[in-house]
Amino acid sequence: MSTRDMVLIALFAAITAAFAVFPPVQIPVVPAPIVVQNIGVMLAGAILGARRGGLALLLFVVLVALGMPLLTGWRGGFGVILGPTGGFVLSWIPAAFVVGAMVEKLWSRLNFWNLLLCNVVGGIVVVYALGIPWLAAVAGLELGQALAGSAVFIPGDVVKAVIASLAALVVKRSYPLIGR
């Protein structure tokens, strides 16, 4: 791994952390808040690719587990990872990897719609597929309850996927990092 790769990985871990400045919006019915931070997951995968994007989120999650207050609401620590929303945080590692793998596969014909597909599959489907069962298990909910409660987040997550796709497309056109 080159120094450049390490810097990019650290940069996107920091970018994901920087999204913590947006305050969480708590919905009374669901224990998980609405956060902007998962846009960093989509950006890491879409801009850095699978390996570097996944490593950026691995670094981020390790720092959170070690107690750094990098999550929205300035939370951090192993207790947060083991809590109801911990599955969503842990899912960010494979989510960034999946977004990146899809972007790499579609690189030669990458456009907004392909990027949006990558961000929806990796940044929403993967996150929900791992986070919802964790939420159900830890919060003592039926899987259907956790799924229904999480459905309220889908419109906002689609908006985040659109924003991440537009940003990644600009980076691809101006300073492509994948393939380097």
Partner chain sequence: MLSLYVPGHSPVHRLPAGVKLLVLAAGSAALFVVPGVAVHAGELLAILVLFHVAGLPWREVLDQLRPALILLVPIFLFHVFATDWVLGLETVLRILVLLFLAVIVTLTTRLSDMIEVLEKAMRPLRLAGINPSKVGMMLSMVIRLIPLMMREAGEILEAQRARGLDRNAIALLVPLLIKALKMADDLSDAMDARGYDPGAVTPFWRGKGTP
Second form
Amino acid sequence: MSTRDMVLIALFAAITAAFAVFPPVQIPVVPAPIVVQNIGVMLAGAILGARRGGLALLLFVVLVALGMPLLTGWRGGFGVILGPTGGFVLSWIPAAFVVGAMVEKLWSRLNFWNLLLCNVVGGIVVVYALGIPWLAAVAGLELGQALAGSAVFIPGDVVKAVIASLAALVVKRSYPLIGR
Amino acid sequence: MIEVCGVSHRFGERQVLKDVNLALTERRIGVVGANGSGKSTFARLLNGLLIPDEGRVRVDGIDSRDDVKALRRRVGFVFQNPDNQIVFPVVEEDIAFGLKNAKFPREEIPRRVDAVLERYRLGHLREQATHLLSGGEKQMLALAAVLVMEPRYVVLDEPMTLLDLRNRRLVQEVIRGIEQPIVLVTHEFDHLEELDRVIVFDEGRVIADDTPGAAIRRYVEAMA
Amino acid sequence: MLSLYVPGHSPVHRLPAGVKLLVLAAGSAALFVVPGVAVHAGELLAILVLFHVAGLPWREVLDQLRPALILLVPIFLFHVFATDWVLGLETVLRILVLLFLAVIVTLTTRLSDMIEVLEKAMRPLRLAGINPSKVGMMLSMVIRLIPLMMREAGEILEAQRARGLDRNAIALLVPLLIKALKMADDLSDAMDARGYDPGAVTPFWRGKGTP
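Given the form predicted alone, corresponding form predicted together with the partner chain:
Once more the chain from above appears, this time first in line as the rest of the complex follows.
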């Protein structure tokens, strides 16, 4: 791993943390407030690729677990990781990795639609696949209840996937970091 | 002595340096040129941040192709934007960084950090968070973090461009006090007169290499 | 919010970094395991006493925490309307305890000491080819970069407020990313220029470990 890789990994951990400054957004159609932070997960994967993107989020989660209040709403600490939403936070590590792995595969013919697919699969499907069972287990809910409770966030997450895809495409043009 | 022999370099399609030959022997050397003239690329060759596509760069006989680490220990490099060269969250850690990399004995590091903080009047900021420093303090820290390693030469890439007038004077004062030979890259004229030699770059070539007065005249002609 | 070390000689300052980190990790976990308004209120009181003992600058800390503290009001109100005020109080107290616990640890412990502890704890990872000093370096860099990135993100937030919601998300996000990537290039150049050598570690399955 080069010095530059290390800086990039640290940078996207810091960017994800910085997105905590955005307060949860309430938009009319969606009943639950949208947290902006997980856009950092998609961006890390889509811009850095699997390995570096995954490590960036690993670094971020380690700092959160140590007690740094880096999650939206200034939450942090091992308690959050063990709590009902901990699965979502932990899922960010494989999520960024999956987004990155898919983007790497599609790199030479990347366009908005297949990039959106990467972000939806990695940034939404992976996150829910891990987060929802965790939520159900910790909060003592039926899987269906947990799913229903989380489904309200899906529209917001799709909006974020669109934004992340558009942004990552522009960045790819001026700052390609994956192709070699 | 820093020697640059037959150096050409390109970034993708763009040829940024064309057949540059220079022997840098004077104590204070200025490098000027418009944006994109190749002066920053030239500076980066001098401590091995870039290895030229063609030609050689030698510092006291050490070729950047052979031993880039030894070259970097000899040639300190100060960048334009201090925010982008401060690596650590705390002042003293940032100064110690280069010393640790150079494997200085553990007990000697604090002593050297103390000395350099004292010398550049940063002593009171020792445990300060780097992001809370002012622009001038940041550039002073960047300078101190390079000078603490006592390099044989110091290359400065537009160290004053982003500073206000007051801090510019402060940093200029520090640069004047550097005992080692320096190569100062700049696009301003104010600091050039006191130098020993000024090299003018234009479109990747050296178009003048002379005393400050003559070089500046040539530069102004070329820009006209 | 990511306040850094305030020099001092209080008992809290002198506590070894490893102990404080352990307390932080265990304490933040315990917050969820042992709930209850009275418990949290007690914890908060204890932490505030520690705060006083450590001689930390109240005003400065409160200033830094203000954005977080303001956010606690809607959280409390949400619970008052959606569930009940006791739960709201408990949630707010829990966040306060967590915030102050994190603040007290970060303000009384040199970051370099914390990272040194972590590097020591990660030594066994060398067997897996992970270099703890590189991880420590990256952790330092994240802490260094967070305030810079927060400043950038804060500017986006301001611009968004000024221009209306979300419309310009991309127009604001892309410059931030490009600027940040440019900065990463400069930063890694600066590290190389100062002789940084990331140094690889060989995992045990590939033969001898490097020193």
